[in-house]
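Quick heads-up: it's one chain on its own, the form predicted alone, in structure tokens.
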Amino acid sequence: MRDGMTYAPKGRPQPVVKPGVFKIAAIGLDHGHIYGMCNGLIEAGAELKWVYDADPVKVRAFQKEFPGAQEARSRDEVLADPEVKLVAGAAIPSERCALGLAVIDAGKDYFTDKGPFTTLAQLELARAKVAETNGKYMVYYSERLHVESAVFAGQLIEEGAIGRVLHVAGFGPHRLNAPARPAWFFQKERYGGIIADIGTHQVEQFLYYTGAKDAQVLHGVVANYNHPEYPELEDFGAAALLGDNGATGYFRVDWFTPDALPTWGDGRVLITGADGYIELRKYIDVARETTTDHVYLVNHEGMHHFHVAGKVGFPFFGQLILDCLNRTETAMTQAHAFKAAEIALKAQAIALKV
């Protein structure tokens, strides 16, 4: 897969509910992540009933992948259906919050692509709506939730394999593939900035692996180094974080994946603990293996390499379905989903512009 915008992992079906118990809909097909979001939910037992987008071409393409999805005549037709329990959406980033508020007002839970907001004002509207209704505003932080090596790293940390996590360094290079990108992708007001967009993945991983509930942004930087033809594009972003538990972190995101790499980005995470470290080579083990999901663990007991593709699965989606049905927070707490977005937006706001 050479383009991250169409990255849609498929795993083994592991339904947590019987057929027909958990019906969902897709609204907003502006980003290809909607395919991965729906794949994950369907594999966990969801039934995709409806699809709606103002662009019929996008709907036709979506129905080729999900032929059981009926095309709705309007967004309101979906929101009025009492059978639909959750709406998945990958709208233009600046429009994701408005869609989520409408979904929650209709009595349904919302599952949006990252970044879930482009402004802190949107985040506060969503927080208020969730507090008012107890609806869920969940976020597809796919670089952890839909990557088996990232899931496995969390399991290793939980088991104490590297002791207390002290530092997380995340690297999220992406392939730009500019000719295939829609116009909104290059408009800052609509995509929100590189840290508010793809940087949310990195912030979420930092919070999850360190166990921090909050973090200060110590430093941030954004730049358009090499794409003057797109003056509002930020092709590089980085930030340093200090967690409320003392853990520190750094991440870098960019649009500089070279053409020779056979995947959309050489995404990596290096997690340093008091008793060892873990390295994730998520999408490729460059110049060695074109396979995905390589985990390297070094601790006091030894040095280990785990190739976990096809062995771990994606538990988030089943947990999310059960959370929606039982009103629990097993998959991800609402506070965590919002906090990752908040920190990314703050890092975006304070970032030095090179």
Second form
2 protein chains.
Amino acid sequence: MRDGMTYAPKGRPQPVVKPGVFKIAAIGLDHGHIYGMCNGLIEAGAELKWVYDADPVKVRAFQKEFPGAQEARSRDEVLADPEVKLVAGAAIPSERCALGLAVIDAGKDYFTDKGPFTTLAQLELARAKVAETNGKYMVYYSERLHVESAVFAGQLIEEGAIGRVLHVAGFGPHRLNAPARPAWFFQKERYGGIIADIGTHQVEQFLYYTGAKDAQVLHGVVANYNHPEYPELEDFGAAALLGDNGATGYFRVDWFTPDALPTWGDGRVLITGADGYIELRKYIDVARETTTDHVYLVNHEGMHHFHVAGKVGFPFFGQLILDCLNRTETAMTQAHAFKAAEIALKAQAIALKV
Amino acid sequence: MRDGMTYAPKGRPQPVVKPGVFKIAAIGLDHGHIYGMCNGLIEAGAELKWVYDADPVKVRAFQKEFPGAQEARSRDEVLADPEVKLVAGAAIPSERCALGLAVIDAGKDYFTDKGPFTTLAQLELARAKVAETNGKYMVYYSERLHVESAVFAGQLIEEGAIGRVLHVAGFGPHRLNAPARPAWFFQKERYGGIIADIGTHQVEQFLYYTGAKDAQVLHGVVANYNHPEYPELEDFGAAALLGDNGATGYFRVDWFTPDALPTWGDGRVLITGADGYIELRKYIDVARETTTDHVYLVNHEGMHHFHVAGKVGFPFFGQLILDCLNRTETAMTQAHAFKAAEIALKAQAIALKV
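Alt. form predicted in complex with a further copy of the same chain, vs. the form predicted alone above:
So here's everything in the complex, that chain up top.
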């Protein structure tokens, strides 16, 4: 697996549309997630027509991976192309909303890297824009959507394998890799804070696995524990949630993946149900197996270890394409995508700095 | 391993005193932890002279395990025996303090099962008594003291294996086994609440691993999610802590161990340091190995899995005996034992009922 910065899981191509039916473009290559976003959509049948970024070096690298993508001369050239149905973007977090508003104003759907916003004011603008236009502002919550074990956990819960979900604990350690990071990564106003950034994955998983439609933030914490050379970096964040259905949750996100871990982070999710529990070891089964996607399930009937890498796929992308074509919400509702961001932004805002 | 109710780990006998030098008694057999408490002390060289409980059935069962223990006719017969240096007790939680005050008033040290108190008022009485007499009110925080992986984690941290400890997440699921539980187990006033009870283990581990001397409770939650037939049972509890040294932590305790788990609970501790992390899989390595005491360590130098069952021992008990004889505090300071209880009681008191 690549570093988290250019995390681009490969699945089996399972096109949901014929070639050329769903054309997309990539605008904003600031975060390497753009590779995973485009790859997921292409595997589901999308055709990547354009790429645009102000930095030609990023465009060249991107075209190596996606040779079919033509470089546009400007963002507006892409937005003016009526063939483009959806624009995928991984701009600097603080600029993601402005890009999305322009994309939707151009009559296209928008698919942005997480965190989709750095302020609640941006979120309100996006909500208003979507309400006004019926455009989509979808979010690449990759730590669930592009992780087969995380998809499988959703299927297990749906099947009732652990009964009512009571609690979700998520751990999202990431490798800092500071020398490879751009300047904005260390500027709070631009990256938005650790909870608004990588915490959004965690909130999204809490809402998804518990089925809550909303949640209160019971507490939040952020810290710069060990990186005084980057005073605006938050290297640690945590928050506790109470869902509107009574489920509770907690997450910890951090930039403390140690050097000897052979992947970018030992991401885990522990899901406690009334009748069993699930543990996800998403990117490694630490000191056991370096493969991804290990799922542990214990309920009243049995105790299981499932290694699901390559067995589940990533249904989100095909569903998103069909949602865009059919104006449905099977991949993810707009309300859910926004709510996860809203809760993360609120947790970020109230977080105690320790 | 036995059920959690009579959890009595066996170690290698490593006496720190000659036979007969350190005589102890057991008073209060309400919780099966008394077996582990006495066994730990006996392996460290204590001689178990007396046992007393109002229930002769409990005394008979206890004497089967500890045939050398003579049944006393009353609590006072034990307290009047000048040979007895320490009384171990696992009374009903709400009665643990009163027993302890009587033990200390009789000039002996007290070693109680956790939670050591069900109210902050009891804690204040015990603090005053200890200050007045210099007696010891020690607590069987078994989930660290009597778990080799947990002891080993302390040694790793002491050696600097993960650098400064930033965060401790503890998970203490327990099997409910309701039909085998006594009436008091379901009476809030007597068991004290889930955080004051099994949450004390978690708070103690937070303080120990982080080295914090005190902690704020950032939030607490308790719930009866799935046992309406026991209205006073809390089947779930959680809290977040902020140590006085800036470390943070979270724990979840519950009575949701599913039937198919071959032990009483999949207890875990995840310890995040500035230079690595440790995971403890204390009682099972779920769906991998049914043995206890699996320790995972990743730092900048390597990634390791240690299976430490039978290799570490339980130094607490010998240290406690020597502390009683020498009036030292090597096993655990009184301040630490009380502080863990205090924080748990505060978390219990402020916990949101969901």
